[in-house]
Amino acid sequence: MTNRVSDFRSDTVTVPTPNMRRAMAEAEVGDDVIGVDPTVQKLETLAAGIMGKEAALFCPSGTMGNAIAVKAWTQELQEVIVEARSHIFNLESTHLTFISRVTPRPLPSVRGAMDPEDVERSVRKPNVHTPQTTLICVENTHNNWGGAVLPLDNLKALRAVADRHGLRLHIDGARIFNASTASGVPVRDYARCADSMMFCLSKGLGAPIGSMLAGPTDFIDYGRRIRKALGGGMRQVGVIAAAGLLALTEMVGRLVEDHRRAERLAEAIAAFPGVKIDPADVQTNILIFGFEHPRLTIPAFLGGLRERGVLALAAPGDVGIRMVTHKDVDDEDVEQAVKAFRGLLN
């Protein structure tokens, strides 16, 4: 037993840094619904500039940012091409159908990268029987593929498909800075392939809340109306936008540490019986591994980890276990996790 708790459930479990708490307490604020919160304006301007887009919108969550993008780019009775294991299709409470009233068309992939030829074959023109395809959504990094990085060449090929058929392309870039850190590709180069980009401030970057949606000015203006309709209009929200500013200016550079620790964890646990993971597949800060053990079910194993001070989650669909590194777990936490695995599986 240990008093130390090493929390690998997600990179959303982090707490704000002391600098963030200070900035939040001292933030200059105004009513953002009527457009007079200066701290939010600074954040939106910074986010748009980083992504090379005309404008950006501060949203309470990544799910809302994605929902706004789909609603803005589509009309009812249309179709959206998504990757079969994508977050927007599987884990965002069906907003594609509930809010936008569009049909998702899920396609298979290789670790999140859809085959451009497959995508092109799947584009449908409107007729009385079938919906018109108008939008492609991709995810980078890809959560359910264990933090896999979408190759830039794949994105460029999908952009070309979109251009040939007059489609829009949206990137769910919740962890786009992890993708950039791992690949060396600037986030602006990823964003250049897309009509719009959503990215999170609370995943890996340490902010307590918030995501950004970036794109053309008219798209963001309409998105602001949609945000209001969804109940996402916020008042003196500069108190949290201040943390978002520091997330973008102080926290991106340290993501390499999370990747290093994830690699170390993957290499260590791969040797234990019951764990099915190829460390070479761990590109960023997420590990998703299969678990088949003669003595332990996944719930029992997770319970054993918890008793040893290590928190993890079952992967979506109970296909395995998910562990995520972040700023609030260090090398000692990784070694505690390895020790817990050893104690349970050896």
Ligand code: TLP
Given for the second form:
Amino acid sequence: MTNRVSDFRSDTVTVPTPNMRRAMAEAEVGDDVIGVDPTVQKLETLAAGIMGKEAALFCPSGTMGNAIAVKAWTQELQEVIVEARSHIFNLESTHLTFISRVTPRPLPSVRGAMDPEDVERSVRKPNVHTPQTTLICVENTHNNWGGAVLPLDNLKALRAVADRHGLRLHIDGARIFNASTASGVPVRDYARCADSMMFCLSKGLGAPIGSMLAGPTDFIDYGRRIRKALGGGMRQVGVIAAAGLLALTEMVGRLVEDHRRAERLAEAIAAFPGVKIDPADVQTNILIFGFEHPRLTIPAFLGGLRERGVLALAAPGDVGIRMVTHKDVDDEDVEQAVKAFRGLLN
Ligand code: TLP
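Can I have the other form now, the form predicted together with this ligand, not the form predicted on its own?
Full complex below, order starting with the chain above.
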């Protein structure tokens, strides 16, 4: 019996690397609310440069980055087009209505990619009875579509719709570096299609805390005020920005390993009874598989995995079970998971 715990619940469980710990201990800091933390400024400048945007803002979470973007791009009486399974619509504690007081308009998609014609048809004509459509949000990679990469052509077509109707386009790019690693499309090419991009340092890139919001200078200046109003003004936060700098400079290159392990896992589990997955759908570091077994419910199966030292979660919205690879699971963890599946399902 092994004591090893293989944690596939999320890439958010990653712990800081020794280099990050060192950089955090040694970080030069100041009061960032006053605007004098040199490490945060370095991180914001680097993030903006990587995304090809004028400016960037360090946020405590991806949720706050998305919430600030929606708040900055919209006003009351307006509507935001979102993808039906998106994180921003389903998993961010309703900030569209709670904070921005706008109506979400969820649209279906093919693995996260909304049909541009459908989006265009959904843009409201000016009418006193209806909200005004002002923003489109997309997610790349798409978490609840099993880490699917949004095709660049789809993004370009959505940009064209936005331009025809004077809308803004925001990308929830929590895992944009995974998208870029899988597709070979540079992150700035995705960002070019959007008015703003949020991306996370605290997922596959391994930083303990933090996400970046990138966009035009006036949007980021306004966003900084919104962040303060939401209680997200942070003082000597260079301590965590220091880890964020290493997330961007040292951790992007290894994401390919996470994708390789997710592919291996998908191929190994696809044949087990009850598991419904097409390994060809696994493009990045997230696997979502349907589970229908004559003896085992999803909670019972997850419990069985846990007893065998393998942690996974039910995906939100009853779409199945989610497993995520990241820097803190290695080949041995993948094999431990396969062994646990074999023990429970064969
Ligand atoms: N996703 C988390 C959970 O909230 C589900 C996870 O474990 O995957 N956008 C996307 C696409 C995300 O997946 C997440 C987090 C966020 C935004 C929000 O980031 P945080 O957790 O930093 O607020």
